[in-house]
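Form predicted alone, single chain, as structure tokens, below.
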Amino acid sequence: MASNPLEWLLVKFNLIARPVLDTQVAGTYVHVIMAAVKVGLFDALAAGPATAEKIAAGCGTHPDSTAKLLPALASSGYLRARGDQYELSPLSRKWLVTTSPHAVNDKLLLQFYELGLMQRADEYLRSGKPLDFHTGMSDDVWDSYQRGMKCLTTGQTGMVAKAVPVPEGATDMLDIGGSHGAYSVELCRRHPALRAVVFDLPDAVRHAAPLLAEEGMGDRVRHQAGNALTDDFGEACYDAVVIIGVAHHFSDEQNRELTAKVARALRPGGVYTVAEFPAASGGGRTQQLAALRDFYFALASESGTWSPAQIASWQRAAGLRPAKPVRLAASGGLNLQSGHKPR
């Protein structure tokens, strides 16, 4: 995290302790932003510029510590300083004011829990056993998780729904692990004859139900509680099945068994679409996000990210015909791998 050309050169030629920049500096940067979200600092500035004292009063924070935080946010591009007052930058106004349609505050609040998991990364390295993200979550964390996951869909449900192949005349869809139902809602709005069952763990359904109810879809999109790894989906029940951002929780063997169950549940001509962020391929800075994501998913759940080729192999083994993968660059590189059931 070089902050000027000189630091960049020092990092490039290995003349500065980059591990300090990558840990202490980056870690402080992360927590400054997250703390500001937690106390509602950006919402306190939504009405216009304010002094540190006024911001502290609006947030219920101490004026002195708030005054220390504000320059850090301004130097990071999240606020702008105007004399003794501070105002929102375009960055924070779009992404961190809760009334914005693009707000990601809920995801940042969830990250307090996620960072707690990451602090135990050494346990995972020593034992090889994942920490299991979903086990032992309190009701508050479950609520935060569902709101956080839904806010990540903002702006991408439309492009995903457009890319998911739905057979002509389809009436029934299964959404595995869809919790908040945002993708099912968008798909059903795009295909007026379609109904969807959002299948997820009982705790997920309980905490996501209010989010789905807000969409006003009635019985067209409904929840069903269960466990995708152990429950049966029936035979020839669905025209389309989707699993979006969930397969990384399952091992290769579990995904193969799941795909076989999905193939039985599909009607002839039906389609199974798996949407996942890509697995890392090679090294270098361009692969950093993919590699970090893969490690996090492995630590927090069961396995990690999967390539379209790996997903296609599950579909092929289940008797489905894999299509060419679709990559949605605007959604962070999400890959869609669909498999068609022969008629």
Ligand SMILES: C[S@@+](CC[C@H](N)C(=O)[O-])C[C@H]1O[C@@H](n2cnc3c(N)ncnc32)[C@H](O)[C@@H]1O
The other form holds:
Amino acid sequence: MASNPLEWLLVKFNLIARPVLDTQVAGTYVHVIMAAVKVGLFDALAAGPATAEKIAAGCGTHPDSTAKLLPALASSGYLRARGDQYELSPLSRKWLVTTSPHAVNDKLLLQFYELGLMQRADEYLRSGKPLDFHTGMSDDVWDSYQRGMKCLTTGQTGMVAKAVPVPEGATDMLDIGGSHGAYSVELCRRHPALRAVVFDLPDAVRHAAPLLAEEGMGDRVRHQAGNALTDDFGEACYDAVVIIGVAHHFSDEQNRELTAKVARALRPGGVYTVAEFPAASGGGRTQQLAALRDFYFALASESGTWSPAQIASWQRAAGLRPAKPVRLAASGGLNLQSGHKPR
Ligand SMILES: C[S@@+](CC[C@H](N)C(=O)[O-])C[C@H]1O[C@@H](n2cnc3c(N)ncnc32)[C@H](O)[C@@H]1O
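Having seen the form predicted alone, the form predicted in complex with this ligand:
Let us now look at the entire complex, which starts with that chain.
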């Protein structure tokens, strides 16, 4: 959080209260950006530079508070100040204007809910009881959740679909917790004989259905509402099963049971691919991002991040043959661990 070389030195030699920078300053920073997204401030500037007063009028916000927010955004690289006008910076134009193909606004809107959960971290620490991310979401949050997940797939689907092994002659795949279906759509486009079932919770399907419909895949990629922890997937009916960014919501035991059901649902020669964020490795070597994610998933769901070795152990126990893991560094750091069902 140091903003100049002197501050950096003060932090390095422990001469400044870094905990205040890490909390008060970082917390304000987070909320300044998220509030700007929520009121549509970046969209209001999409047509060109404007004064604080004009921006406030465009967003329906108070001119005084808007005038206080704008310098905070400009000094953080999210806007550029030109005289009494403000304009988008390359950063906000790419990521925070809703018409941009890279826009992550929906994910930032979901973060209001996610930060609400994080504010209860002390409660989780005392009780050891995770908060259930998937219960207690309002309709609006479900909508931001599904849209937010879809916007994070932009630029990733091709890379992931290329790395997911699909057996020759495959006709049927299952995408567990598949939400918007973007990965299934990409896999079906790569493999013309393939059709997909995108399996997700009923609330998710309700909000994800319009996102999938936009892809124009018709019956080839269809939703199925259910609960992966309690529903059965049938026997020998899929050639490929994927679960992308979902296993961190489930405990070790739940993942083991799920893998056993998937193994039964696979045809001989079929493949189960689990894509997950890198696991925190523990101790001083733990990377900050992996460790923070692990804590967040533990608080928000049941478990945390899983390593390819742990995922391979579920696959082995279910009679699948684990392949070498694949690390997609550019894809949010996802690891892919596939397990093959013997023929
Ligand atoms: C983090 S999102 C990942 C979505 C998508 N696979 C992706 O990578 O963009 C997790 C998804 O798993 C779904 N999910 C969570 N628990 C589930 C369960 N028990 N059964 C089916 N789907 C579930 C959620 O509704 C959500 O759509």
